[in-house]
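Listed next as structure tokens is one chain, alone, in the form predicted on its own.
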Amino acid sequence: MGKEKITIVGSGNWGSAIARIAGNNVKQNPDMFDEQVKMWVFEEEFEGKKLTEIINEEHENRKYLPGVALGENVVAIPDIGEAVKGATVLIFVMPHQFLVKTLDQMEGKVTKGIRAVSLAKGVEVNGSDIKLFADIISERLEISCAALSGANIANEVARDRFSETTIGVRKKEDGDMWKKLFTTPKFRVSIVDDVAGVSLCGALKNIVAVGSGLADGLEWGNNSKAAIMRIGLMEMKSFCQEFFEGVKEETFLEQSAGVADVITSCLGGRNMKVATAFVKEKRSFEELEKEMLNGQKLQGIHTAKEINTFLKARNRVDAYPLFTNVYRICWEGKPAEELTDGL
């Protein structure tokens, strides 16, 4: 068999951190992986220069992950067709708002039967139907797609602060390849047979993080924050087990994708920080996103809206009061002070 050829679809903060890990690990496993790691980059200018040129000449994504060397074998490519050509392993890591449009550009350009992993945090909702992005990728491209999620703040992972993550796989034999591609002494990978649980935890924890940030903005203190985190984790678990078959309880309680990711997102994630500013500064999320996130996207408020649309269609809004209150505060003008009503 030939060597695995890696393409990363996305190049933001988290995408660049993952590119660094993959770029180092392919060199450590030359019998399994081709040394070059391609990274599709949405072309834009930064400080008067094309971002792809900066990455390829300086081996650093100075816009989204400044101060971190990516390695000379990570190659930025602005054309999606060229980036995925010949790839046998695809790593999707981008804001979920852009994933479907990116898949539109990839159809017919990807070899059927290759493997992928989704790091995108979100779900697609159409009325009473809900789909995981790992499933959408699998169906659209006719490939097998795993899911990766965990307590992984990108800047910390990129600087080799000890972290854990969880990968949900469909085929047990795929786990060995993913471990070799992602594991480092400071980035520990666990493999579970639970694509849905890992995917949903990655999406839903962002709603909880927004709730945590709203409480911080109100200066309610640590007791309230802990309660929101616990209630949020329980709503995550209930939602997954109510609407998806085969989700494992241990994914929530024993894996980084579950309780650990809730903790880190509520303590230091972008959704928490922007929600705090939303309360304190009384400005719109759109304005705060542009000012605070350096081109990154806020995902928790959009996931809250998508989940609320789904719950309304299923007549289950009242069963998830934290998810519902976060949605109403972010989108309907409900006072932040009513965050805990009905919990």
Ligand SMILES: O=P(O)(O)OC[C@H](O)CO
The other form holds:
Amino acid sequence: MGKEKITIVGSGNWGSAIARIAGNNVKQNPDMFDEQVKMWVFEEEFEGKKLTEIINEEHENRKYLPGVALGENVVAIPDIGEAVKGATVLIFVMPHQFLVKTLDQMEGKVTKGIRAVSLAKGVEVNGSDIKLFADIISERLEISCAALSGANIANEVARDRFSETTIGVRKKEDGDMWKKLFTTPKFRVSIVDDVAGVSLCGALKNIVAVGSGLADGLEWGNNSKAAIMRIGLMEMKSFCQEFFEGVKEETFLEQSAGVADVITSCLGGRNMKVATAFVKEKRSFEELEKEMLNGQKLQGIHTAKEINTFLKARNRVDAYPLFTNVYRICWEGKPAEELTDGL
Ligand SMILES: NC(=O)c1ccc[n+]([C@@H]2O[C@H](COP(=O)([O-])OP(=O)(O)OC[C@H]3O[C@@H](n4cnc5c(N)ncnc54)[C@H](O)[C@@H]3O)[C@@H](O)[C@H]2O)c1
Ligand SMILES: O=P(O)(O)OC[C@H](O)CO
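Could you give the coordinates for the form predicted together with the ligand, as opposed to the form predicted on its own above?
Once more the chain from above appears, this time first in line as the rest of the complex follows.
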């Protein structure tokens, strides 16, 4: 069997942090992996220069992960067809709102039967229908797709601060390859057979993190934030068990993708920080995202809206009061002070 050829589809804050890890690890395992890691970049100008040129010449993504060196073997490519040509392993890591459009551009360009993993935290909702990105990727490209999620604030992982992550796989035997690609002494990987649980925890915790930020903006203190984390985790679990089959109980409490990601996101994530500013500064999320995140994207407010659309279509809005209050505060002008009403 030939060596695995890696392509990363996405190059934002997390995409670049994971490119650094994969770039280093392929060099540690030369029998298993080709040395070059390709990274598809949604091309843009940064400080008067193309971002791909900056990455390829300076080996740093100065826009989305400044101050962190990427290996010289990480090659930025603006053309998606060229980036995925010949790849045997795809790592999808982009804001979830762009994933379906990106898949449209990939159709017919990916070798069928290869392996992929989705690091995007989000779900796709169409009325009463909800889909995991790992499933959409599998179906659209006829490949097998795992899901990676955990308490993984990218700027910390990129600086080798100890972190853990969870990979939900469809076939246990794929676990070894994913571990070799992502594990470092400071980034610990657990493999579980729960693609749905890992994917859904990653998506839903972003709503909880927005709730935590709203409470922070109101200066309600730590007890309130802890309560939001606990209630949020319970709503996440109920949602998974009500609408998906086979989600494992252990994923919520024993895996980084579960409780640990709720905690880190509620304490220090972008969703939390921007939601805090939304309450304190009384400005729109759109404006605050642009000003505070420099091109990085919020997921939680969109997931709150998507989950609300789904719950309305299923007539189950009242069963998820935290998710619903977060949605109404972000999108319908409900006062933030009503965050805990009906909990
Ligand atoms: N940043 C983190 O700490 C972190 C950690 C774990 C998981 N995640 C998840 O990983 C996913 C990717 O996050 P990120 O931090 O790498 O992204 P990001 O928030 O840095 O977003 C910026 C990226 O979006 C791209 N982009 C902008 N417009 C686009 C378009 N129209 N089409 C395609 N791409 C476009 C930009 O080129 C850039 O690569 C998200 O779902 C996020 O929740 C993020
Ligand atoms: O910064 P956030 O809120 O997008 O969260 C980042 C990661 O998902 C934390 O694990």
